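This document opens with one chain alone, in structure tokens, the form predicted alone.
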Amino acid sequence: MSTTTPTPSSSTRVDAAAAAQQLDAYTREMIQWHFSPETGSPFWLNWAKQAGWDPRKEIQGFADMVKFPHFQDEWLRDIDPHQWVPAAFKGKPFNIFETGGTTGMPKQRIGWNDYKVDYEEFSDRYGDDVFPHGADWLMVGPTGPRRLRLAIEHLANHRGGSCYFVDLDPRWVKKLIAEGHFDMARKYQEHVIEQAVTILKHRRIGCMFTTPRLLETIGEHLSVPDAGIKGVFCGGTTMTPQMTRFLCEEVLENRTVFVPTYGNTLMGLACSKPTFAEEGYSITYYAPQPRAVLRIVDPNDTTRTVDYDTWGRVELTTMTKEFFMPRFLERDEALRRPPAPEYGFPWDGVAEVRPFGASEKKIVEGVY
């Protein structure tokens, strides 16, 4: 099991160059896979015919990905999931994972093993001082059709433990808040927290996944460290530096390790640089490159990345054999941060992620 902080690299420059070469080679491999009739999906094979150009010839490295238009999330709402099945996976039953939305048809991503790969890689970054091997987990968050439910259970099992669940429906919470039913939203949250606290009091739980707002509320009912929690894997709603400091110092009492992440069904899991406390509690996240790549782009010219420590919109490209999604514009904005090869991240990071346009308008986030 690895230590909490990955071993520093011997050469920053070599690592960054090697990562760039790996990404280019991986990009070519994935383009060949998804646009070859023997392995590609009906959607992308048909798309290439209609587009009138062959990505296998024109995409020679990741920089060439700007030749693709932005991936449209409506495709995941409107198109039959079977159109996304790569020929190499034909006949293999798939998982259907839902993501996003308050009403109407949610986006749906299909998959087989990607979530296991993502969470095993995440697991390998942390030692027993954070997530003790053999400890049982509690997940307080959306289960049902969400990828997260299977992923957290796999993470627990991968580390030798089992997982308890307390479900919440984020679509219902967001709908209540949007319609002004704040009292009902509060009661629903209390209902979720009651279940979580009961399990924490009566079962031997060593690790937990939840969202920042739910973690804060759990901390109002009991001492998380005294409940036996060694590490909290946290993700979901926006985590400002002020909120992060509060969670670490007040809720977790600087005794339980706080592991913030940025992730979703379409990307996987972006890990955080472990030195956020020393950096004013500003969290920088790094995508699981090369399977997923994050760029912080100029909203007015998305072919261009912004300067470091500058706000821009988050653009996500996901490339696995199961799923190809080029240049998807997330509904998030963030600061672009430089690589951190000394922590195993020789590529750009994204920091202080928040909903796109958050500085100009009020955003409804709910509890997840």
Contents of the next structure:
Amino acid sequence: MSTTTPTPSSSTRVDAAAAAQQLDAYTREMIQWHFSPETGSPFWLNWAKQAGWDPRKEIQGFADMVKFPHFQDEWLRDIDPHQWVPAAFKGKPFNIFETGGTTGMPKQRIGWNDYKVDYEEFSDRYGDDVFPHGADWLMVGPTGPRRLRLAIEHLANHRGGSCYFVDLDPRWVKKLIAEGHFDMARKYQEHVIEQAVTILKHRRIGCMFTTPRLLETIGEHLSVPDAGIKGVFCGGTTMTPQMTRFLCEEVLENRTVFVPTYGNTLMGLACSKPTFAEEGYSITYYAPQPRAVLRIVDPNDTTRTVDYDTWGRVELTTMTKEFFMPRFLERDEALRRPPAPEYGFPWDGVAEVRPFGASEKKIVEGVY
Amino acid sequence: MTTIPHIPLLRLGKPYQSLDTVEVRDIRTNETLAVVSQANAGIIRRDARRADEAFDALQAMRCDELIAISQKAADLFLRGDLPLGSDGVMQSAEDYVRSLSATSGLPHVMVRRNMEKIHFVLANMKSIFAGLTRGLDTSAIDEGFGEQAGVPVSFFPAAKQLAAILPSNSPGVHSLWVPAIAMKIPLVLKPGSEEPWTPWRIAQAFIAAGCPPEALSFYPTNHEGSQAILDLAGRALLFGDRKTVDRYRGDPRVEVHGPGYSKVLIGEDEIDNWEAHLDVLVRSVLDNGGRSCINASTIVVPRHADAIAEALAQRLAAVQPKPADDPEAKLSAFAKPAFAEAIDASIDQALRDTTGGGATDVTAKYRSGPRRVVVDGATYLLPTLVRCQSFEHPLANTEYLFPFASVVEVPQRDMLCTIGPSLVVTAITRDPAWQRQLLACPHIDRLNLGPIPTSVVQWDQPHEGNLFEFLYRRRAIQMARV
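Having seen the form predicted alone, the form predicted together with its partner chain:
Full assembly next; the chain just shown is listed first.
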């Protein structure tokens, strides 16, 4: 087995038709939950009143979700988090998670257990050959108010290990770059890397989470496999096929397993099909369906998905008992890819995610 | 169907096909002529850690061997069949001429003329080496010390690699960095986005001539990659626009090659004889399609400016685009039509500026149509001569990527404090007193005394800095007698 292509466990194999049925049933359940006064949140109950239609009657399957307009991300900035608390969770203190590198008033998502569910499911996909049980972890990346901070620690604990943290504040980096302080931004990155390298040299670490750029830079200071890292869980910014290849072949020397993911505070974690090396390092990600669904839509008619292997805009729907967010248009575009039931992903995937409009204009991205 | 060649990176001489590629296209037909691998910045940073390998490979050889390799590379570059990519595709000299012409807009005749320049520098490496080192015996570099004019000298390399962030405008500039190999300094080349052809072919000629491949790295890359190259280079040549090069002005590691603002100055003693020098003016503006930093963009005269502008405009306006393979072609097409459009608009806007009495496009009345024309699918800007009423006008001291110049009247006594930094100045005068002032003028990088077109370059003379002095530093040395 190639060290870069971990195989999912057979328990995750489900066929596409069954997955679609499961998604429809789950959708109905979630709609009932969020639009029933005994369980729903003040925001969505009020929204349904003003919308003048009852989603509980009209949404009978996931295909009906196009009846919802696009979720406005400004709501997550402007509306008090308590408005999002489903009645069933009333009185239970919640976590407040903020999105990545946003400056100004951040987008906030509240939650209780979702992150644990997402990361336990992610954990179930990988064996000890990738993330050894009992090994300690190092997270190098944005911690602070982000979901990732608790999620990675939970992942480490779930696999019997503890987690060290080195923080990188992407908001500060963005500010430095916007104000033209490139030298200071570089010094800040060096400061982060220095801390990470110190931990790697002085503690026994088996697994790491970091971003592609930070991984690359860590690899300029030491050999990641020689530092004892068996698997690197990587996400946060765009990875072109060339960047992925470079990280696998040269930074990880084809000795440490590379596990790319696509995720954010609003979705959770989309896992990757493990055969990307054989597919020209084009990574296909699969949302944690049914809790979150990614569609690649035509930017000019977002009710319809584009054909397979065609670029379109990423649309995210998140449906858990804790959080409901229909048809949020991400600021990303991607290729739509077919399901991969043989790897436990019997639903559509998204590949080569990049900032929306990247083919037409230069976009400065990936500050960390 | 012919295979489209893939030009890979050279990572210390080793070909590497990246998954990130860009296509280089024929500007007329839009046909893809090559796919060019793009280096991510991480690759560049990782390879820089192996700079010693490249350096040691050249240090292990003698300068004379490397001079001989350069001389052999000269012929291979000019006439040989050399690999184009790493898939077995070979490129003849004629293929090179056609490809570069098709993607850059330079007519074949100019590509050949630029090939000759590069060939000349490589073939005459011995005398160029001597010119740049002021006759230093090559053994002084090999041994680390020697004697020059009876004085003990010791030179040591200031860097383990010379990086070059290269332009796309004209292949002649590549003759500036080729002596580095003979000076035992490996090269890290970042080709211009539209012109991978020439640096690739020179690198292949060196390798085929016996140069250690690890001495040649070739990284087509984006802005971030270029930045990585500049950050890591011990010494770098940077070609770019004014904004780009201004960022690095004053950085001793970086030799900046920005706009030239080259000029022809005519002295009081010769100005009444200006008609005799018209050919020098035309060549200074027009040679090489007006694309080089050594083309004159300003003609400064003490009087007769109107008459000179009229005569020069008439000569320049007669020059029309010709097919790329026409041996009489004098104009280059623009690889990016939008760029020509932007330049055209910027000139028109500046012509409306009345600063210092304004400016007039004298060529306009001698042309039959607009300045910007499309001929056989290629966009050209026709030669433009502007009469500026004073040096303060924005068009008086500016340069564009086509034959463009202004004529300005300035009293001779004020010329040298008016002209500002000028890469080449041709001063047409026999007045010894003024010649002395010209020789002392700190703004002039290359000085031609007498009617020599600004575009004529003698290659054993330093050009925008002396490469040897850039790559080597001298230390004091004393040795005990045995």
